[in-house]
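There is one chain below, alone, in structure tokens, taken in the form predicted alone.
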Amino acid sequence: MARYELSCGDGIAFMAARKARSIQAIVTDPPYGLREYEPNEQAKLRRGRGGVWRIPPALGGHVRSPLPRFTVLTAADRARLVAFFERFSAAAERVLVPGGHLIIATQPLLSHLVYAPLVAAGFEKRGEIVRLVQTLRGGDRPKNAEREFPGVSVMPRSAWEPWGVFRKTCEGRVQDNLRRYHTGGLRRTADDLPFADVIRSAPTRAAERALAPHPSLKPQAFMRRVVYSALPLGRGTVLDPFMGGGSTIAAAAAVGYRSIGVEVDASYFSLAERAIPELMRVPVADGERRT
């Protein structure tokens, strides 16, 4: 059964004090907003009201997740949210090897304040990964006026979301870094079909939310896909450093890999180290791994 590793601490001061060079490969959604992650947000989301978070009502009888309004983010918020990266950009280029790939979750709204920050720290921005997913988010409509305006949308109604995909620099060429640091490629999904950066996905199914309730939960079937790919040639060990509900890691025993999960929140951690050994044994069909 493949290793893991939780610790329950900041993921960024985690990588800074690690030694440079020891990692292969970091996938991870992280914290792109700030504010909903900060303690008076997360209690407000614990206790089902207020804040940042809307929280939807049920539809059809099943309960939606939560989710977050970047919408209401100040310009001081953004500032800090840049700030917030470029200290992860230094310090998750320091800890990968030369070729290491970096595969991070963002949100349309936000992808821009999260991706320069990693090119200016010397990241080779090499793909954007599309997770197909309707998330069924509301607001379409201009607020209190759906009626005056019933033609109008506020803004594209969400149905994917940004995977980036960057490369620390090799050294020489690719085939050096695989011969030497075992990275500089993405894995195939099988020998005759290449990684491709389109993937359909359902949202989290429930069953594995009631696994690991966290309002960030990833899907078992999409995970596995990106973190297979992370180790070109499936060696080597993968950091996630604001592990959430675990996704990531449990992925990453799933397909045999060696992982790092690192969260701040001990609440988080507590439930990850919970849910990663059910997460991990939750069936995926061929079709969701291929396609």
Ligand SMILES: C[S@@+](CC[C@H](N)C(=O)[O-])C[C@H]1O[C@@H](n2cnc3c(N)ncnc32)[C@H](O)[C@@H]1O
Contents of the next structure:
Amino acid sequence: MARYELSCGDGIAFMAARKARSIQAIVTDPPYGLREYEPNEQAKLRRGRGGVWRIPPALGGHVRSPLPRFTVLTAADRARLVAFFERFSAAAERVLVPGGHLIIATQPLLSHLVYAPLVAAGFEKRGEIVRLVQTLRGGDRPKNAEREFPGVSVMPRSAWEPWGVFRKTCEGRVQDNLRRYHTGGLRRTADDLPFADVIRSAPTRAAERALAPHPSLKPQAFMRRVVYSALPLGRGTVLDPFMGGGSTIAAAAAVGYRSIGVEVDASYFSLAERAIPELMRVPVADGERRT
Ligand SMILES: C[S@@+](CC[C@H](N)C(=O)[O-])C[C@H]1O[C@@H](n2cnc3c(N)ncnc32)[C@H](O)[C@@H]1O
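Previous: the form predicted alone; requested now: the form predicted together with the ligand:
Zooming out: every chain and molecule, the one shown earlier first.
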């Protein structure tokens, strides 16, 4: 059974306190709007009152997950976001070994604010994974003028989620990094199949959400593929400094990798502690491993 270590606290401080060059990959889904995971917005979400969270009405008895509204971010929020990702990028660059990959979930409206500080900190952008998933974002008619402009959407209905793929600069050739640090490349999905950057993904299943009721829980089928790719030789440790309900750590355990998860919110931390041993055992259909 792959080992994992969990820590309740600030993910950036955790990376800064760790030995430099001691992690082989980072796979994470950060609080990309920042405000949505601050205590006052979390209190509103827990009271069912919205705030920055859009709480969609239940459809036919089916309760849908709340979504943070990134269109309400102010210029000051955006500046804070950039400052947060500058600190994150510097700490991540320090803690990774050369050639280590950092795979980071983001959002089409904000990805540029997440990626620019990573590049400024010295990471190479190596691509972007497109998680094809139907979301509830965008596609609406102009607010309060729906009847007047029935043929207009104010922005595209989003059907994908970007995950940036970055790499800390290699020392020498890829083969040198593979030998010395077990990094530099991505693990193939199968012998006949390189890791591909478009992944069809259903929204997180109700059974997984019941095990780990976190508002941003990612599905195991998708996470296992991404985490598997992050260690080219399957050797080393995967870190998630913003682990939420623990989907990255559960995925790492499921594919047999060592991992470390950090979460600042005490209630999400306990939720992850309880959920990971169950989530890692959730079966994934054969088709979801390759398509
Ligand atoms: C988008 S969610 C991650 C969800 C996770 N991928 C999952 O599948 O459950 C981001 C998480 O980061 C946490 N967080 C926010 N700021 C943090 C910080 N400075 N250090 C560690 N965790 C933080 C939030 O409480 C939230 O649970």
